[in-house]
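In the form predicted alone, a lone chain appears below as C-alpha cells.
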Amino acid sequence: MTMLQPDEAETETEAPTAELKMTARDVDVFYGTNHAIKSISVDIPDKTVTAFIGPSGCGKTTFLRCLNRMNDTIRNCRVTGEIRLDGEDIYGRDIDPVQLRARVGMVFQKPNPFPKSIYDNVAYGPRIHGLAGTRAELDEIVERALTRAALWQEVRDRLDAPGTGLSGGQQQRLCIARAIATAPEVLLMDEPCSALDLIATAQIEELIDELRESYSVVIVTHSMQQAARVSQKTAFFHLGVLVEYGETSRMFTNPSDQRTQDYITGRFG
C-alpha cells in the first residue's frame, strides 16, 4: 500500500463489514481564529467500536464532540462540514440538539452523577424525554439499563441512595446507564476509563464489548492498548487531522503512514 502524503487520511477500500451508523464528511472546527479539526471525514459503523487515538491536543475528543453537538455549548466554537446519524444532517436547522443527544449519547472522562439517588439518575433521561408512561415502565427502563451496565445486581436494594457515594468504577458504570437509558443509537466515551483503577478499568471494556451488541461505540482513549483490546476500527489523529483510519487489527500490526508507526511505536505522544 503507497504512503500517504501530509495531512492525508487513507481512504478504505474494502468492501464495508457493517452498516454505517454516522458519517462525517470535510469536517472543520474553530474555536474564535483557532482552526482545530481539520477536514476530518470518516465513517462510523454500526454495532462496532471505533477507537480515537492520538496524542494529547489532537483533536479527537474535539471531533467526538461533533457528533452529538456538544461544542454547541462552547462560546466561539464554529463546527463547519456535514455529519450524518442514518442519513439525516444532525447540523440541520429542523434538528433539536436536545433530542440528538438522546439518540447519541455521551460518558464522560471523570464520572459525574447528578447529585441524586442511583434510581434518579438513571431516570432523569426517560423522564425528561417523556419515554415512560408509568411508574411501572421507568422502573423496567431503570432496571434494564442497570442490568445492560453490568451494576443492577450491585445497586438493586440502594436505589435510594446517593449515585455520588459509588465507588469510582460503579460511577462510571451508572453513568452509561444513564446515558443508554434514553435508547440511544450511539455511544460516545471519552476515556472513559483514565480515572479508574485496573479492576475498574477490566469491568468497563468488558462493558464495552458487550454494549457493541446493541450500539454503535465511538471511544477516545490514550491507552493504546485499550484500543487495540476494545475497538474494531481505529481512528489516529494527530495535530488536528485524521491521518489514517482501517481496522484496528491492521493499523495496530501495519500501518500505511509513517506518523502512525511512528506514534505507534512510541516515537513521539
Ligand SMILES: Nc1ncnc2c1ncn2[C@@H]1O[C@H](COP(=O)(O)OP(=O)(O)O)[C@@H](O)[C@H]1O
The other form holds:
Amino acid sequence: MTMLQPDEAETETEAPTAELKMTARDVDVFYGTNHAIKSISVDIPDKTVTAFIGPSGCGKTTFLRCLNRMNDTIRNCRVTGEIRLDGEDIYGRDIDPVQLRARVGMVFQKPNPFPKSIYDNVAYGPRIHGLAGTRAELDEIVERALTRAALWQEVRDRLDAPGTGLSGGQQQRLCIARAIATAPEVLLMDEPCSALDLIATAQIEELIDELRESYSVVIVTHSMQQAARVSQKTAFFHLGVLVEYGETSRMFTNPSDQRTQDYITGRFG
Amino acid sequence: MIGYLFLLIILAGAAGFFINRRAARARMAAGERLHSMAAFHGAYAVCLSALPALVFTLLFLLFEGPIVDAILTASLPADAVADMDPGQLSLVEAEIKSIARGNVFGEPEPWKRDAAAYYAALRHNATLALWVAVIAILGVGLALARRRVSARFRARHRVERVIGWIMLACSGTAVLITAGIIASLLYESIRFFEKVPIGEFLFGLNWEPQIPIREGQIAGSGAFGWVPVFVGTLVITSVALFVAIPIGILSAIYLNEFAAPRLRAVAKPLLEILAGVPTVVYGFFAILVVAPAIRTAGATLGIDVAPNTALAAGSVMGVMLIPFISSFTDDALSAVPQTLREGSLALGATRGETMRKVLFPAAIPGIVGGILLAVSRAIGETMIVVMAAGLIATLTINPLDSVTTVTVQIVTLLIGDTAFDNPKTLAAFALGLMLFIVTLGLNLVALGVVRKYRELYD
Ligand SMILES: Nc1ncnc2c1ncn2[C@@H]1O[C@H](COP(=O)(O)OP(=O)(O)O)[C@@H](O)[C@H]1O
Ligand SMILES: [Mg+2]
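Mind pulling up the form predicted in complex with this ligand next to the form predicted alone we just looked at?
What follows is the whole complex; the chain from before opens it.
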C-alpha cells in the first residue's frame, strides 16, 4: 500500500530489513465500531526484545494479535494497514494464517497447557507441521525445547505426566517450550508473567533474555520495570495510539513525550 | 370440611406472619437493635403455628381411618361376627360404612344399622376433635410466637433450622421413594425366583412365557430365559447408537465450531425439536415410513427382511437420541476454555486439527457421559419398540430379523387378564429388576468415566 517507487522500495527493503523482522505501517483495528488501534507503525528488529507498554485497555494485546493474525478468529474484528514479515505482507492474498502462525509463535497471558502429557504438549507443533521424521527426532526436538525453556531438569522424569499438573510458572515455561518447539522466527508474549509469582517471573525474564539470541521477541507488559529489565526497544501505547517508540534505555531516562513521562513516573496507569 | 380447615391454617399462618413482623418493626422503630430482621420474626410465627397444625392435620388424616375402623370392629356384636373370616368381615364393614353414608340397600339387620349410627358418630367426633386440636395449636402457637418477639430473640436461627428440616424431609422423600420402588421390584422378583430358578432365568436361551392359566391346560410349561430378550434389547440399542453417535457428535462439532452463527441459530433449535417429539410419534414413523422402506430396500436387493426389523425400531430410536448426544457434546465442547482453542491456533494448527487434537479430547468425558446416559434411555425406551419391534424372542444379532426387547416383554406380560401370583406376571418384575440393574450399572460407569477424566483434565 505504500506509494514508494520501485527503486526506492528496493533501497528501503535492502538496508534496514537486514535486521528488521517485522514492520507495521498505519495499522488500524476495529472491533465492530470500536476503533481500538489507530494508525500504528512500528518496526520490530530481529534478535531483539521489543516491549509494548501502556495502561490497560490501550490496545497492546490487540496490536500483538495482529502480528500473527490471531484477530482473524474474532468475528467482528477488522484490521487494515500493512504488516510485513521479512518484507512479505502477512495479510496478503497468498499468505495462509495457519502457516504464518507457525512462523510467529505466541505465549498467552494465562498459561494454557493442553490437557495432555508434558511431552505431547511440546510435541504438538512439531507433529502438526511434520518437523520430525522419526520418534527419535521428535524426542530430540522436545528435549531441546524444554531445555531452552529451562524446564527440562524439572520434568525429564515425568514427561508423561499431564502438563496441567505443573505449577503456574512451570506451566508458562511449558507453553514457551511448546511455542519454540515449532521453530518460530518471532515469539509474541502477552503479559507472560502476569499470573506468576516473583521467582517464576524472574525465571521467565532470564529465559526471554536467552531467547533473544535466536528469535525476535515481542513482549507485552504493564510493568515498566519488566520492560526495562528485558527489552532493548520499547513502544509506549496510549488509548490506541503509539505515543513513543525507541531504545528502552532512552525511553526510561529521557522520554520525549509528556504522556510517556507521566506513565513511567507512575502518574497514571 | 377439610378444605376449610386448610384455609384456616393458611389464614392463621399469614396472620401470625404479619402480626409478628409488625411487632418486630415497631420495636425497630422504637430504636431497638433486633438480632433478626422483622421478616424472620414473622416467619417464626408461621413455623410455630401453621406448620405444626399442618403436620398434625396430615398425621391425623393418615391415622384416622385405621383407628376408627379398629374401634368399629371392636364394637360389632360378638355373636354376629364370631364366625366370619377376614374377607367377610371387611365386606360387612364396607356395608356398614355405606349405610352410614346413607346408601341403604334392602333391609339391613338392626345391629348393622346400630353399627352404622355408631360409625357416623365416631367420624363426626373425630372431625370435631381435629378442628378443636388445630384451633388450639394455632392459638397457642401464635400466642407463643408473639410473646417471643424481642430484640435478643434469635428468630433467624430458629427459622433457618426449620427450613433445614423441611429440605431434609424433601430429599428424604425422594430417597425413600427410590428405596420403595427398589423394594417392591425386589419383592416381586423374589416371588418370581421362587417359581422359576434364578439360574434358568439368567442363562436360559428360551423365552416363551406361556403358562397354563387353568389346571390341565395344554399350553405346557413356559420357558423364562431372559437371554434372547436382553440380546434383542442390545441389538436395538446398538443400532440406535450406530445412528445417534456419529450424527449427534458430528452435528454438534459442526454447529459448535464451524457453522456460521446464523446457521447455528437456526439449526440448533431445530435439532432440539427432535427431543420434544413424543415417542409415540416416533413409533408411527418407524411403522409407517422406516419399516416399509427397509422392506422395499431388502426386496430390491433380494435380502430376506422380517416385517418388524430391529433395524427399523433401532434406527428410529437412534433419531430420538440424536439431540441427547449432540447437546451433551455441544455442552462439553463449549466448556473447553477458549484459551486452549487459541493456544492451538497460535501454534499454527488448523481449526480441524484444533478440534481433533485439543477440543474433542478435552470434551470426551462429557461426551462419554452423554453416550452412556443415551444408552440407558435406549435400553429403557418402551413406546417405539412396543410399536415397531417384534413380540417373539428369537436369539439373533441380525438387525434385519425381528427381535423383542425387555420393555416390550414387560408390557405384553402385564397386558390382559393376569393374576399377580402367576410366574408369567411376576416375570415382568424380574425383567424390570434386571433392566434397573443394567441401567444403574451404566449410570455408575458414566459417572466414573466423567470423574476419572476430570481428574486428568482439570
Ligand atoms: N474481543 C474483543 N471484542 C471487542 N472489543 C475488544 C476485544 N478485545 C479487546 N477489545 C477492546 O479493545 C481495546 C483494547 O484492548 P486490549 O488490546 O485488550 O488492551 P490491553 O491489552 O492493552 O489491555 C479495549 O477498549 C477493549 O475493550
Ligand atoms: Mg492485554
